[in-house]
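Here you get one chain, nothing else, as structure tokens; it is the form predicted alone.
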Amino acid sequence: MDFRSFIQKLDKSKELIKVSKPVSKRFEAAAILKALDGKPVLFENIKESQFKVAGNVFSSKHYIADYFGCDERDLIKIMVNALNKPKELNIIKKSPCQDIIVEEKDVDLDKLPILRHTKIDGGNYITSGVFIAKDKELGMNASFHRCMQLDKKTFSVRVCERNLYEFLQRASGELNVAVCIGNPASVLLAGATSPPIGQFEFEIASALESFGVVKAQFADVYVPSSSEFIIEGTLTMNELANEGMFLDLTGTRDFVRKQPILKVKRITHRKNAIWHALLPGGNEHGLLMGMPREPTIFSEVSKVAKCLNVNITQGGCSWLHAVVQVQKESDEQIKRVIEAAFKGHSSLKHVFVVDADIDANNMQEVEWAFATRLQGDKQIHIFPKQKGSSLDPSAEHPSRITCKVGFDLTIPMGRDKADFTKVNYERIELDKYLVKKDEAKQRRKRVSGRKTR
């Protein structure tokens, strides 16, 4: 399935909210997306652009599971399998992402519906763009990077010191890249993973679902054939510009930095292309960043215990908190589980380990376990002066030094489990006892009829 096909599916199931009135890409569209966070939205009339804009498309695990045609509980299994068993690319020659070609002389970024999200923003931002770059020896890499528009042909790009940064250094500071917007869910999830350098993320995406890739027109890379937009150009760290401020995943502001410049050389897009607006700090942003960390935690924890589930929580900014569900064998085992979770996601700040009877995706159950099964002097494990996340405003900066904490919310061994288990009420068929609305209406009519007689 591709991006627009899923939007059509949401429309058919009446889960898509359509906004037909004219909306500005400056603050207004983002404010509507925020007010409707968790509900897919399609803007049919953007004042400054001919293109439609879709947002909140994958703003809950329900929608992601619906996309893949599976149960929410199976998502982590699917992701683990894709990471462990990547598949070769399906290379095709012609694709809809190159239906329309805009040459360098005609490039005008102002014509695209690149949103301005909040008043602190340094400019209009591409937030859903998956960058594809190539190293002569290491192959291709796919990764998310936000792009702040500088003028009609140029962006400043936030490049963290990971694979793309290393690719740039190995290429003397300059690379031709493609930025893909309006991608299949498989590409979005795979683009947020962190496999070893040299493992192309599209091979992980191919294990999630079958899709075609096509050679980009300017950059020597492969791009998804069904992407709505492909922006191609030269990314250089030999020329820097201010990037930021920006509202980041935690809902707090990220500061201004000098970052590499992307000089746009060509844009291709589908006919009637739909722009994907990824709301900064919104549910969709969090899920697409956090979900790909669940299988890496799952894999590391599975080395020391029987791991049943992992949930990167939305309340923990979809990045800093994880709930890990295990089949416990000993009290001592839980500290190893906590250490493995931190290894599986190095930005993780707090981890909560629960028993098999606690739903890792239900935070009310997790908090109940916190209240009824934790003794702080015995079951809290503190790891001071650890390298944490740059997204955590409470960490030391720029070192990212933080204190990590693991909470053992499992039932202590040797205790009677019945003392820590909720007592269940009897099961009943509620419909037998409650009057339905139609029946109540008919009853009122009968009573009213008797009174008039």
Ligand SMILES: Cc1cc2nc3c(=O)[nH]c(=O)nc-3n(C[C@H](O)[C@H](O)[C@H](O)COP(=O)(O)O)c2cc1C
Second form
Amino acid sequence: MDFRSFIQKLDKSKELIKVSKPVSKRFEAAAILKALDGKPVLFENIKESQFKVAGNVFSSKHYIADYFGCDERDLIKIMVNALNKPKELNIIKKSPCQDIIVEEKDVDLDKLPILRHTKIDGGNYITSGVFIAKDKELGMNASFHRCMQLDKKTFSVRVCERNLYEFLQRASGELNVAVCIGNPASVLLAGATSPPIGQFEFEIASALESFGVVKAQFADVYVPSSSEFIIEGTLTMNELANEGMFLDLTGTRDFVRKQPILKVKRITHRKNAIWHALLPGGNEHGLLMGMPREPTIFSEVSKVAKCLNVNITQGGCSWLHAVVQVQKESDEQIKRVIEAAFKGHSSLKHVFVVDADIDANNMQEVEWAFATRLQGDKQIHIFPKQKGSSLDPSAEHPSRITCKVGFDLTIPMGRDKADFTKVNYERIELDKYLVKKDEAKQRRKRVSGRKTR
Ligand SMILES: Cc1cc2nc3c(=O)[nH]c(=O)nc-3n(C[C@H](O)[C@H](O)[C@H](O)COP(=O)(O)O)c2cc1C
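Just the form predicted alone so far, so send over the form predicted together with the named molecule.
Time for the whole complex; same chain goes first.
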């Protein structure tokens, strides 16, 4: 499915909130998205731009499962399968993403609905852009990178030291890239995975759903033919500019750094293109970051225990906390489970391991297990001085050194499980005992009728 078809689907199912009043791309649109976080929104009238803007589109697992036509509980398995069995690209000729072409001389980024999110931000930001780059030997790579608008034709781009950074170094600091905006969900999820360098994420996306790709016009890379916008240009680390501040995933500010710049050479887009505004620190940002790490944790934990479920929790910034549900065979096994979880997601800071009877997606139940099954001197595993996440304000900066902790919230072996299990009350049919509202109304009517007679 393409991005706009899913928006139409949300509209049909009455899950889309349409804002027809004029809204400014400076602060106003972002503030509305924040107020409606978790609910898909379409801005039909952006004051400074001819384009419509959609946000909070994939802001809950419910929408992602709806997109793929599956149950929420099956999403991890679908992702594990796609990571393990990538599929070849489907190269096609049809390229709606190139219906309209804006040549370099006509590029004016001010015409695009690039949102200014908060007053601390260093500028207007593209937040949903998936970069496609190519290395002569390693092939292509897809990854998200936020872009801060510097002027009508340039951005500074946040490039963490991962694959794109390595591609840049291998290319003497300069690469032609395509930035895809308004993508199919498969491309968004795959773009946030970190397979070994040389594995093109679009092959993972292709295993999630079938979609066509076409050659970009300036960069020698493939882009999804259905993407709403493709911004092409030269990314260079030989010229750096300030990037930041930026309200990041944790809801706190990320500081200013010197980062590579992107010189825009060409923009192509669909007719009546819809911009995807991904709210920084919002549910959609969190889900796209965290969800692709659940299958990698699941796969690593499955090597040491029977893993039943993984939840990267929203409260843990969709990045730093995970609940891992296992069927354990020994108490010692849990330390291996914790280590495997950290291996499956290297930015993870705290992991909570629970038994099969605790719903990993229900934090109230997880906290209940924390309160009733944990003895701190025996079941907390501390790993000081680990490489953690650059997003954690409490980690050392810039080294990212942090202390990782695993909490074993499982029932100790040898203890009577009945002591740790909730006792059930008898089942009853509540309807039998409660008077329904209209029945009560009828009864009151009958009584007042009798009195007046
Ligand atoms: C919404 C979103 C925004 C992201 N923003 C950035 C970013 O600005 N810079 C960055 O280096 N990584 C960012 N990431 C993370 C990378 O895209 C992600 O970790 C990816 O797996 C790295 O790809 P690679 O393994 O090919 O290097 C973002 C991820 C998501 C989901």
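Throughout, rigid core stands for the largest set of C-alpha atoms superposing within 1.5 Å between the two forms. Numbering follows the first chain given and starts at 1. Here the structure is a predicted model, which means the values were calculated and not measured.
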When you overlay the rigid core, is the Cα of residue 35 off by 2 Å or more between the two forms? no
Displacement in Å of the C-alpha of residue 431 between the two forms, rigid core kept as reference: 4.2
